[in-house]
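Read the single chain below, which is given as structure tokens and is the form predicted on its own.
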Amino acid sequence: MRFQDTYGPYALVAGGSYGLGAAFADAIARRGVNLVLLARDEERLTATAARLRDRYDVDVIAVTADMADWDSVRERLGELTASIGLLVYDAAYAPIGRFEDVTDEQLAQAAAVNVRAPLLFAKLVSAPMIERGRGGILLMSSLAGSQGSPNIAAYAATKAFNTILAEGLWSELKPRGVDVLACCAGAILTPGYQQAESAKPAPGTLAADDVAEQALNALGKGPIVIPGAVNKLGRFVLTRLLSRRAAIAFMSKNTGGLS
């Protein structure tokens, strides 16, 4: 009931049709909070919404939208009457490969989906939360954003933005009753990750359900959560023990072969 009272009556999950976003939606619905799910794939989004309605007896509003088109997203959200008590921004776009080979269009897409949209989402939902004196904002970040990460340089940089944004908003909004959190995750067993990985999962890889649970349970407890003991240790080593040069070299061994 505390979760419902603090973060209800509706939670908005951007990128909520499958993978980690669907795991977040499942965990939130299990806590008795209604949902607004946003994603591009209408068929997958509709199926996920129907499954959650049947399983948890909550209201689920499915909104088909492309996070890269903020004007369209804002228009669609303006049509809603649901009161949003929690934002989970999980949508992401990751151009992979050497920077010289990544196109201007891919870089613009990464900036639009990973930076512009979560920034403007946070602005949009925080105003009524401040007025009510309660609410939450959860931005999905990544351990890749803790230092430069070759071959996913733009993606890592956008995730660093989300971490820093969450830290600043956490300090500003906590006194106003609004909890802000960045979830800095490592590898996650999502369908996309499993398709991309031909070898065994990286150390510290977690199931999407585990990441969602740990992140939601961390709301209100600080500005950052790092799911998984192995990932916590990894971030400590990369950010506290190694020099920046050494941390980048370490990441290069893990991401330098991506294409």
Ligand SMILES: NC(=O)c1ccc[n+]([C@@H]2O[C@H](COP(=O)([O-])OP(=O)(O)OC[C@H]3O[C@@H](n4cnc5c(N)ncnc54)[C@H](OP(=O)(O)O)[C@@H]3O)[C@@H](O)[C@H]2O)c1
Second form
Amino acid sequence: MRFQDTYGPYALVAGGSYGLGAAFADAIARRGVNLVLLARDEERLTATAARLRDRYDVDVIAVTADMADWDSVRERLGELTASIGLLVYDAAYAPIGRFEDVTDEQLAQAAAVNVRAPLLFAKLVSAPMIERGRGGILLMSSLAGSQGSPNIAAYAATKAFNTILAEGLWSELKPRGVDVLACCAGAILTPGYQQAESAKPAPGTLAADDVAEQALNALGKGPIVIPGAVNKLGRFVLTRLLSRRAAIAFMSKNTGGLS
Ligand SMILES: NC(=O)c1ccc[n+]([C@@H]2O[C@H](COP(=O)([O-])OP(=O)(O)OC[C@H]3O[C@@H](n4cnc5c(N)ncnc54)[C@H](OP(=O)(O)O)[C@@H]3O)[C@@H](O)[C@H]2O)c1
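Moving from the form predicted on its own, what structure would you give for the form predicted together with the ligand?
Every component of the complex follows; first up is the chain already shown.
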């Protein structure tokens, strides 16, 4: 009951139609909380919504929206009457390859989807949460955002932004009853990851269900969660033991070959 009481009656998952976002939606519905799911592809979104409605007997509202277009997202959200007790911001865009080959449009897309939208989303949903004195905001970040990461430099920087934003809001909103959390994940077996990684999965790769479960269980317990023991150790080594230069060199072994 605690999860429903704290984060209900509706959780909004931005990017909730497949991959990790769908795993979040599943884990939240299993906890008895209704859902608002946002994504671009209507067919996939409505199929996920129908599956969750059938499986868990919760209300699931599907809203087709592109996080890159914040004005239209805000307009669509303005039409909702559902009261949002939890935001999970999962959607992301990662321009992959050498910086010189990445286009201005790709960089603008990464800034819009990974920075502008979660920032304005957090602002939008936190106001009524503060008023009610309860709620949660979970921002998906990445271990790639712990240090510079070649060939995904812009993506990694946007993820660092999400971690720092969540930490600041965690401290600011905790006394107002709102739990904020950054989930700094390592590799996750999602369609997005499988598309980007041609080689075998990196050490510590987790299933999406596992990451969603660990992240939701960490809400209210601190500003950051790092799912998986290997990833916890990895972040400790990267941020506490190695120099910045050595951490970047270590990361470059994983991301330097991405194209
Ligand atoms: N996968 C990994 O290894 C990994 C590792 C660390 C952190 N993360 C983080 O975990 C999150 C999920 O990662 P993922 O790439 O693996 O994706 P995913 O969970 O497989 O799914 C992406 C979801 O976001 C939606 N989406 C994507 N762009 C969108 C947009 N512009 N507007 C609205 N919805 C959008 C997709 O639906 P539509 O395409 O229909 O819009 C889909 O529902 C991201 O924040 C990522 O940075 C991932």
